[in-house]
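Below you'll find only one chain, the form predicted on its own, shown as structure tokens.
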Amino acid sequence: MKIIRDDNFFMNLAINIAKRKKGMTGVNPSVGCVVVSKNKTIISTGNTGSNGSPHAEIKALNGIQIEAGSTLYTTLEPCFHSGKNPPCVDEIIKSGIKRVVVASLDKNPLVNGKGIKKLKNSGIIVLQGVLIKKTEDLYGEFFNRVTYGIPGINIKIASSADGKTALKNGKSKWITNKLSRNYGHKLRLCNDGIMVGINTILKDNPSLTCRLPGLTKFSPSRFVMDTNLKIPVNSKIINTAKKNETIIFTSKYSSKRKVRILKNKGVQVIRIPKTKKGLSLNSALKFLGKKEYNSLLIEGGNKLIASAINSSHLNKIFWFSSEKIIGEEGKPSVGKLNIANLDNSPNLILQNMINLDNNYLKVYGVRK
């Protein structure tokens, strides 16, 4: 079969290059860039550097000679403003590139069309919207944060075939297989932060890190919703707080001495309001948005998952399902949603299903 090297082909390559760095680029989204000659030969590629610098366009343009008729493909509108990095639009203009293909507009108010306008005013032909659905999906959490000031939420659930996360006695090792668990660590890598409820800490004493070989340094920040500050000071997450940022959200300082111990171990203890259903998830999200977290992965427990499902900032649900059946007495994956009418239940869209050695990962989007 003949491969057609058109705009879609090169933009798809740029998207795949961007995906390689998702979760490793700090507050900046991971961008992919490809520079192509007039005869459809790839001259160079680039993606956003670790912690956001340099930008993908700068990496792709660095040290190359631009030929007449070359095209630059980028997954996100080139930046217009100066920050830690110079404006990418200026570097593109200086390079001599005369055609730029962009997938998505950058919804950051500092950019949002200004980059494309400056390129056009400089005589550069700009084609916008190529494979935009793929990039809107790639940047969903980032767009949520720059639009609403709140990180986009992803949920991870690992359950039996009948939707249970543990036996009646709380035992859950191992409901899913090793391949599913490794994929779960990839999800941790791809998100800026991971959040659990206090019962998950008390029951499992998890580290909440990415343990894929060579990628542990990109482990997400850890957040715990702990209404009454029950967290044990010698738990794994507390003893590694100086290495991986750790924030405990609570409604009251039940013990000033315990708060001092936690802070000495490198933990931030943040007070937020309590609602009838527990700690205010929205208050925690607003705090994290101000700290410029783009994406948040919620792993449990089921009350926290229920709150996240009801959030207007929910992006995706990653549901790992094993071949095991536990039965009615098992612990449910999702807490109370108080749905009295099916018309009011959350509408999920199955976007993908992956066979992980007889475990199945179903990826759901949300019908807004």
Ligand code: AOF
Second form
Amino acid sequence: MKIIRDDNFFMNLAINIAKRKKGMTGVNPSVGCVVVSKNKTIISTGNTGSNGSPHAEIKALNGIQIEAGSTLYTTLEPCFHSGKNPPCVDEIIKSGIKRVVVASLDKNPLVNGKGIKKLKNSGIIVLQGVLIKKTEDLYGEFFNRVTYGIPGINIKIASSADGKTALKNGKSKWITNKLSRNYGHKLRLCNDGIMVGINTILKDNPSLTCRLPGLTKFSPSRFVMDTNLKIPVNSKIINTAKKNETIIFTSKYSSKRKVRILKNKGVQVIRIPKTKKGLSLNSALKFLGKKEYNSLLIEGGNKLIASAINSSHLNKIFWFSSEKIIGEEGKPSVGKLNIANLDNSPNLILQNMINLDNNYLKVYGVRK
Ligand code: AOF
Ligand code: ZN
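What I would like now is the form predicted in complex with the named molecule, since the data block earlier showed the form predicted on its own; can you produce it?
Full complex below, order starting with the chain above.
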């Protein structure tokens, strides 16, 4: 098959380069950039640096000589503002490049079209929108945060073929296979934070870290919804709070002593309001948005998953299902949704289905 080295080809490469750093660029989205010469040779590539600096375009332009007729491909509109990093548009203009291809506009209000306008005003030809569907997908959570001030929510469910997450006696080790569980660690890597309900901590005592070799330092921050502050002070996440950020959301602050112990162990205890359905997920999300978390992975329990499914900030559901069948007495993956009419069921789109050694991962997006 002949490979056509057109704009789509090079943008696809930039997207793959960006994807490789997802979850490792701090509050900054992961961007991919490719510089290509007139005769379609790749001159250099770059993606956003760890923890957000330098920006992808700066890395790609560093140390190269721009020949006439070169094109720069970038997955996200080059930045216009000075934040922790200087504006990429100025570096692009200085480099002498005369053609820039962009996939998505940067919905960050500090940029949002201004970057492209400045490039065009300085005589650069800009083509925007190439493979935009793929980049809108890649930046779904980031765009949610810069638009609404709230992180985009992803849900992970690992269930039997009939949608159950545990036996009647609570046992769940292991419903899904090793490959699925490893993929689950990749999801932890790709998200800025991970949230569970207190019952998941009481039942499993998880550490909620990413344990892919070499990538543990990119483990997400951990958040627990714990209405009555039941968290055991010696649970794994509390004992590792000095290494990995850990926040307990609660509505009770009654045991001052317990709060003090938790704080001494490096845990933040944040009081948020309670609703009829339990702690207010929206209040926790607003708090996390202010802290500039772009993405949040919710892993359970099923009540929290139900709240996340009802949230307008739901981004994707990653549903792993195995070949086992558990039956009616098993634990349902999703808590009560109280749907009386199927038209009110969440409107999902199956975006991808991956065979993981005969477990299946279905990735659902949300029709908004
Ligand atoms: C780019 N290239 O690689 C990334 C961009 O605080 P700063 O200066 O690092 O700016 C952060 C913002 O820059 C971020 O919110 C997003 O709008 C944009 N990210 N822009 O030109 C990059 N990561
Ligand atoms: Zn930039």
